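Below, in structure tokens: the form predicted alone, a single chain.
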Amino acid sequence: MKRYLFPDDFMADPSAHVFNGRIYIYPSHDWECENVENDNGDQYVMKDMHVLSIDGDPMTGTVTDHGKALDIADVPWAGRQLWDCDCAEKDGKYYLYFPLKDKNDIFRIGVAVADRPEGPFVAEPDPIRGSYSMDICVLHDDADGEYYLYFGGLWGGQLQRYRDNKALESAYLPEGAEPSLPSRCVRLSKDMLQFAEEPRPVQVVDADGKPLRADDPHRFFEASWVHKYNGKYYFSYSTGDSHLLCYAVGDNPYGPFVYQGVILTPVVGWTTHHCIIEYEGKWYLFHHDSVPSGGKSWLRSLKVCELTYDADGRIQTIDGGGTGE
């Protein structure tokens, strides 16, 4: 069974967490626009974000829209396109991490802080030093108590413009048998406002330990998410132009992660972006598709379904119901 969570508005890219016993969802907010759909994602004009919460079971509970939690008009360094966000709690404060293009049209990662999980959030005056690209996930690791931030996306996400955390003079996308571009992982500072180290590549490798090739339909493209199951780290991600959600498993937050399989087959609409959480002993996949908008990939709607594992910890593939077009 699958459920559309919030039919009253177009939202996408869900990041969900359980705070104070309640599920909170941090989605991006799609708007109708006249921009031409292109590989840079100019059709995704998102300019604010709302926070949703669910009263009880995500498949049946009432969904509450807590209203606008952050607006680019309130971010001092903002240019345009407030894309995928995530939130973490530490010592009673809530930290919202968001990608946003600065006034030079370069994606940076910002932080906004609130006293409640629903916000409103107040943005820091500057983006995180050394930050770039987009699609944010934050893991609070119960093994060491640290917070790890994952980020990165190709094409419009600008990841191809960087190597070893330095901007390239000319963007470079690997092709064919070359290793694919990886996501990034970085430990956060104790105050949650900066990187505590240089971001590291998150390698997805095959059974022989070799990085997935650039022409592999299961290679990383965007939408990192990390959760833990039976002590293992599950790194899941979107493959972009092959329209899959895939996952790999590792022994620590940085990886490498060994490729395991497909979580979700293509949906209606080009993009696939998700999160995975546990709630009261069950596991759930939150994602989006474009069925309610008639297939418009820039007007997406939030969806949830139950996720299951087999006895070996493998995630059972879910039918997305579309072709990725």
The other form holds:
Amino acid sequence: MKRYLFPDDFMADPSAHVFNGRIYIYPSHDWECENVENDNGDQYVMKDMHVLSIDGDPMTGTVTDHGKALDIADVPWAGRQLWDCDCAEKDGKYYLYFPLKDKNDIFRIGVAVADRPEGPFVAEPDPIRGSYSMDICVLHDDADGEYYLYFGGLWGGQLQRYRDNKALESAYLPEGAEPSLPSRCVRLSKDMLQFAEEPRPVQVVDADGKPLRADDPHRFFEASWVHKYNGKYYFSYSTGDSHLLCYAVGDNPYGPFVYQGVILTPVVGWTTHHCIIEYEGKWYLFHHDSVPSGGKSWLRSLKVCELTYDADGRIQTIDGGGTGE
Ligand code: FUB
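So the form predicted alone is up there; where is the form predicted together with beta-L-arabinofuranose?
Starting with the chain above, the whole complex follows.
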């Protein structure tokens, strides 16, 4: 069984967490746009974001829209395009991490702080130092108490413009047998407002320990998410132009992660994006598709379904019901 969570509006890229016993969702807020659809993602013109919550069981519980929690008009360094956010709680404060293009059209990562999970969030005056690219996930690791931020995405996500955390003179996207570009992981500072170290590459490797090739349809493209199951770290992601959600498993937050398989086959709509959480002993996949908008890839709707593991901890593949178009 699958459920459309919020038919009243177009929202996408869900990041969900259980705060104070309740599920909160931090989605992107899709808008109709006049731009031509292109590989740079100019059609994703999000200007604000709302926080949603669910009372009880995600498959049946009432969904509440808590209203606008962040508006790019209130971010001093904002240019355009507020994409996939995530939120973490520390010592009773809530930290929203958001990717947004600055006035030079370069993606940076900002932080906004609130006293409640639903916001409103107040943005710090500047983006995080040394931040770049987009698609945020934050893991609060119960093993060491630290917070790890994952980010990065190809094409419109601008990851191909960087190597070793430095901007290249010209962007370079690996091809063919070259190793694919990895997502990034970085530990956050104690005050949650900066990186505590240089971001590290998150390698997805095959059974022989080799990074997946650039032409592998299961390689990382965008939409990192990390959750823990039976003490293992599950790194999941979108493969972009091959329209899958895949996952890989590792022993620590930085990886490497060994490729395991497909979580969700293509949906209706070009993008696929998700998060995975446990709620009252069951596991759920939150994601989006473009069925309600008639296949408009920039007008997406939030969905949820149950996710199951086999006895070896392998995630059972879910049918997305589309072709990625
Ligand atoms: O919502 C804009 C972009 O589309 C996200 O950042 C990607 O993950 C894809 O869902």
